[in-house]
Amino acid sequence: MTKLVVGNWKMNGSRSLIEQMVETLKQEVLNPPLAQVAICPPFPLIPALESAVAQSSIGVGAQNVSNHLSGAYTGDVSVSMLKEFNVTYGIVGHSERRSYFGETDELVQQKVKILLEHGIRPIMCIGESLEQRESGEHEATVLYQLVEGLKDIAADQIAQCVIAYEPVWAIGTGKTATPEQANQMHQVIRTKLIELTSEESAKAIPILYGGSVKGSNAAELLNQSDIDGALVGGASLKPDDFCQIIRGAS
C-alpha cells in the first residue's frame, strides 16, 4: 500500500506555518506524490488548512472529536462541525489525551465509532509505557487497547480505520523504538486485526509508527515490512524535516 504520513501539530502552528508548509510540500514531495500526506492542526487552524490544501492531495485531519453529536459540552467539537471543513482523518486515543485528560478505552471506542459513522477515518493511537515494556507487558497492553478501542465495531468498519502504534516512552523524548522493535509490534497488531476482520482487510489497514520520528530515522523505520507510515509530532512543524520524512516513506 502507499505509505501514509500524518503530521500531528498538537498545540502548535499558525496560519503562516500552514502557508509555508503547504507550499513546501507541493514543491518538494507532491509532484508527483511520494506518499499520502495529511496534517492535523489545532481546531482553529482547520479552516485555513482546508483552504490552503484545495487543489492538492493533502488530507485535512483533526486531533480530537467529541463523543457527542451536539449539546451542552463546552469546549468540545462535534463530528458534524469537522465534516463542514472536509476533515478526512481524526486522531483518537493519543497518549497525551489518555494521560493528561483521563481518556479511557471506552471513550476512545465511542470516538472511533462516531467518526466512522460520519465517514471520517479514525487514526486510533495505542502504545505502552516504558514500565510496561520493561516488565514484558507491552504486547498485552497494546492488544488490550486495540481490542477495546474497536469493540462492537463491525469488521467492514474496522477496515476503514488507521492504527497508530506510539510507544509512550518514545513520544517527544527523542527516544525511538528500534526499527525491529517497532516492526515486531506492528506484526502483533496486524495478527490481531486479522482475527477482528480478515487477512485481506487487515493487510489493507495502515499501521503507522509514531514516537520521535524524524528525517534521520524515517527511511529505516518506514522500510520495515509492516510499518505503513508515520504519525509525526515535532518534526511535522518543520517543512524541510517533514518533507525528508515523506521522502523516507517513498
The other form holds:
Amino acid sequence: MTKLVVGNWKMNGSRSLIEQMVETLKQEVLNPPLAQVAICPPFPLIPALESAVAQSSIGVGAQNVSNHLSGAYTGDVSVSMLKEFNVTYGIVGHSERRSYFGETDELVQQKVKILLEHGIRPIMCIGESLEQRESGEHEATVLYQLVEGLKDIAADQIAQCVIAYEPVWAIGTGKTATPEQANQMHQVIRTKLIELTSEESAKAIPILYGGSVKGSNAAELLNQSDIDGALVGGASLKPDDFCQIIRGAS
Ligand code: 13P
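For comparison with the form predicted alone, kindly provide the form predicted together with 1,3-dihydroxyacetonephosphate.
Complete assembly follows, chain above in first position.
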C-alpha cells in the first residue's frame, strides 16, 4: 500500500507555518506524490490548513474529538464541527492524552466509534511504557489497548481505522525503536487485526510507527514489511525534515 505519513503538530504551529509547510510539501514531495500525507494541527489552525491544502492531496486531521455529539461540554470540539472543515483523520488515544488528560481505553473506544460513525478515519494510538517493555509486558499492553479501543466496533468499521504504534519511551526522546523492534510489534498488531476483521482487511489497515521519526531514520523504518507509514511529532514542524521523511517513504 502507499505509505501514509502524518504530522502531529501537538500544541505547536501557526498560520505562517501552515503556509510554509504546504508550499514546501507541494514543491518537494507531492508532484508526483511520494506518499499519502496528512497534517494534524491544533483545532484553531484547521480552517487555515483546509484552505491551504485545497487542490492538493494533503489530508487534514485533528488531534482529538469529543466523545459527545453536542451540548454543554466546555472546551470540547465535536465530530460534526470537524466534518465542516473537511477533516478526514482524527488522532485518538495519543499517549499524551492518556497520561496528561487521563483518557482511558473506554473513552478512546467512544471517540473511535464517533469518528467512524461520521466517516472520519481514526488514527488510534497505542504503545507501551519503558517499564512495561523492560518487564516483558509490551505486547500484552499494546494488544490490550488495541482490543479495548476497538471493542464493539464492527469488522467493516475497524477496516476504516489507522493504527499508530507509538512506544511511549520513544516519543520526543530522540530514542527510536529499532526497525526490527517496531516491525515485530506491527506484526503482532496485524495478527490481532486479522482476528478482529479478516486477512484481507487487516492487510489494508495502515499501521503507522511513531516515536522520534526523523529524516535520518525514516527510510529504514518505513522499509520494514509491516510499517505502513509514520506518525511524526517534532520533525513534522520543520518543512525540510518532514519532506525528508516523506522521501524515505517512497
Ligand atoms: P516525536 O516524533 O516528537 O517523537 O513525537 C511522536 C508522536 O508523539 C507523534 O504522535
